[in-house]
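Heads up, the chain below is alone and in the form predicted alone; it's given as structure tokens.
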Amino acid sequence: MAGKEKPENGKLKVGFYNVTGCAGCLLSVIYTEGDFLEFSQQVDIVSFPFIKEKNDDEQELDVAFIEGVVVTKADEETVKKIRERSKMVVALGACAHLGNIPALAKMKKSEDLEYLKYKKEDFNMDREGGPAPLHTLIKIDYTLPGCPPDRDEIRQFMKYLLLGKTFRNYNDPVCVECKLRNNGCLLDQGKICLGPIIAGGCKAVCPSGGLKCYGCRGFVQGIDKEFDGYFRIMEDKGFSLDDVKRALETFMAIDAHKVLDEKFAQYQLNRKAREESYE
């Protein structure tokens, strides 16, 4: 396993699961095509309801991949049970990682969302606490971020699992990938973009198409000091903190506001200190 020794006897026991979601991230795993076929031949896929008719939901697992956001009480029970019987859990995609669009429900009045609810007795969206990414409920060992995850990153992760090597996510900002592709900066074009504070690994697919970075891969890890510079740039370009918040809400509704409020408060303190030092 990534960062751990393979089992002494037999193949790695692997499971693929989804809670509330579109199954697009599981499709991304399958769409690695020959790589997934090779992977499936070298491990024991205990459960993959999306493509397998017979699945074992009781056997202990070496690795569990979980796609989707926890929306129902059944979802919560499912992910907790998977965690209990798995040595390693991988959050697959932006819903599992960040909460994604379903997490916007936490920022809306419940009556405004009635039209979105399934009219089924066995589908109860009234889980206490509302929609939640996996890390708020269970321990996550690895994350394959994105909406959907990058197929090359999935390929690399599967290879690392088979080799027993430690996997590390790409952690340079999207801006680095834009530069590698000679993209013009959207901020210079008067468009809001989150690239300076969002982890790349997506090949800058949105900015390369002239679209802003929406933050589907989450904040770059360890960039606390960089927020100060980012807010200064955004103010220079005429964007407010609320503009940045709205851009981040699509994929990071749960964490974005808290993080940005804290970072912006520090930025204001730093700016005040700079102004006073000039006097």
The other form holds:
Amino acid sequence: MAGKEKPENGKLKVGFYNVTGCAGCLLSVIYTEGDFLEFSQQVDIVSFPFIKEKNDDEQELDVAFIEGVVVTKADEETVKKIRERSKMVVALGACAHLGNIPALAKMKKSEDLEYLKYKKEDFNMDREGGPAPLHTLIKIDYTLPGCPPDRDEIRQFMKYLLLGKTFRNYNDPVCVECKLRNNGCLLDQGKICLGPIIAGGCKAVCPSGGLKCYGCRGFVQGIDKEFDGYFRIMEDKGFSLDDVKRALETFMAIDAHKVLDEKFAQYQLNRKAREESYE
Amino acid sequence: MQKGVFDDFVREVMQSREFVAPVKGDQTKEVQESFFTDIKDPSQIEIGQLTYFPIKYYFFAKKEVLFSFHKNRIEEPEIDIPERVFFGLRLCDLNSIKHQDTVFLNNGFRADPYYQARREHSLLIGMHCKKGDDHCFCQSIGLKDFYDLMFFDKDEHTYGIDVGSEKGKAFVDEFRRFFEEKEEGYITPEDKVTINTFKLDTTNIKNLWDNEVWSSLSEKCTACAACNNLCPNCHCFTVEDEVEVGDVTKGQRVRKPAACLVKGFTRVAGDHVFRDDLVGRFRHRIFHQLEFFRDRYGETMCTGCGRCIRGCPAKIDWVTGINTAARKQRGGQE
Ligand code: SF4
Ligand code: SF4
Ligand code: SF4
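Just the form predicted alone so far, so send over the form predicted in complex with the partner chain.
First the chain shown before, then all remaining chains and molecules of the complex.
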């Protein structure tokens, strides 16, 4: 429960950290502007190395926000230490949540990626097993998904922390906000928009700009038959399972194949069962 | 009214009111498909096609602030709605407003003041359509005449206009110089004809609850809720409190549309979901449209506009599905 740990007297102790990531998520926190200032007055921001000079990285925390994906041994150590001294850990953004772009490394041989390292001497993908989203290594209490996370959702989370209420992520598909924002549909234009199976909360920012949804916020939680419908639409439009996987790889390289393979197998079984029942 | 003076008429109305009419959408703009908006010039009006987006959000707002609060003090908002003339509404659009009225104005001990304010400042002018497209089936529903004024395309030069209310009459009086008095019966039954090639078999819907048609129809459904959000009649909503970060005892209570196709619609405290199964949600929407609403209010809610089929990414044609199922149940007879 968000804020359950709120100290009787005094303020919540909060830290903002990042491991391997672009700092865009931390920027999104700051981009809540006035609200971040208000928030920072009502809690005790113990550590925020990205914008603060003096940080205390030993203290126990009530809430730790972590941006980024675990790529190096040092990253792993960092997140584990934060977990140990924090009552609540929040995965901030798509890297922390899903692995995002860095996790694409998993799909390539590491030699092929050498040329991408811009500072060889101090950047070392020395960790066994390659890039890993946070939940695979430590317990995560809340997730603020998205690349970058939605500012209004960050605001909302701050409020829930202050209220001491359980936070719930937006869990309707992207299409809901897409239609309410007066968009037509990219599927009608023959594009593999992932909107129907991806959780919204981003105000359908990509389809509203004419780009298909690439799934940066992860799947809608708790759906099953919805996948069947989606595969069926894809099939009717002449797209294969691999096409869908490729669309999903950008942000979900780690889960895309596994989850889609499972859902697709289920879809084929359901379809067969249904066809037999009609005969 | 002579068609030649129509543009002048619109311009004159625009002097004192917003003039809301159907216009084309644009893939690169804010609104990608055809919709209703307050136009700036009569040349924008596009009456040739049913709009992709429904009219309802002018009345049933996408975000309505019900009141603001601070600790235990509550303040109701001033509802400031401009005078609006709606033009180019088809009979299905008009009937959907009638149904929204049923829900928000004539349902219980008190009318909804937010909706009421929006409706009171509106004048509804219809434009008769002679022929529906591939997805229109309004004739199967039996729509009612419901308008302040209705335009009919009499001939090459003339619009015939039927006055449907006191409000419509007062409006005609105000803009007298654009209208000509005609004898009783000038608008004939033939003028009111609309041709549909698409039809819904409504004879047997009650008996289709346990039919396999729902699982076959929903095979392609992704629960994207485009059908709910595009339907001019769907009126379900959710209510949320939005507080301020600086002071969480301060905020607003807001009302927003909610869609029955998504799983979260029936989630209640304790995380129980009543209509967990997508097939059940799909069926529920259709039954609410065709049966439940009528059981309660005496009229079919669906107005046969077909937006839920046109706008569905899978183009699920539930009308044909029902027709086939009903025919099968009758042993194959038409
Ligand atoms: S464009 Fe994408 S997100 Fe929008 S309605 Fe279509 S599938 Fe859904
Ligand atoms: S628009 Fe089509 S796919 Fe989307 S929820 Fe409605 S019936 Fe299902
Ligand atoms: S259910 Fe479909 S056809 Fe009926 S009024 Fe709604 S959008 Fe139109």
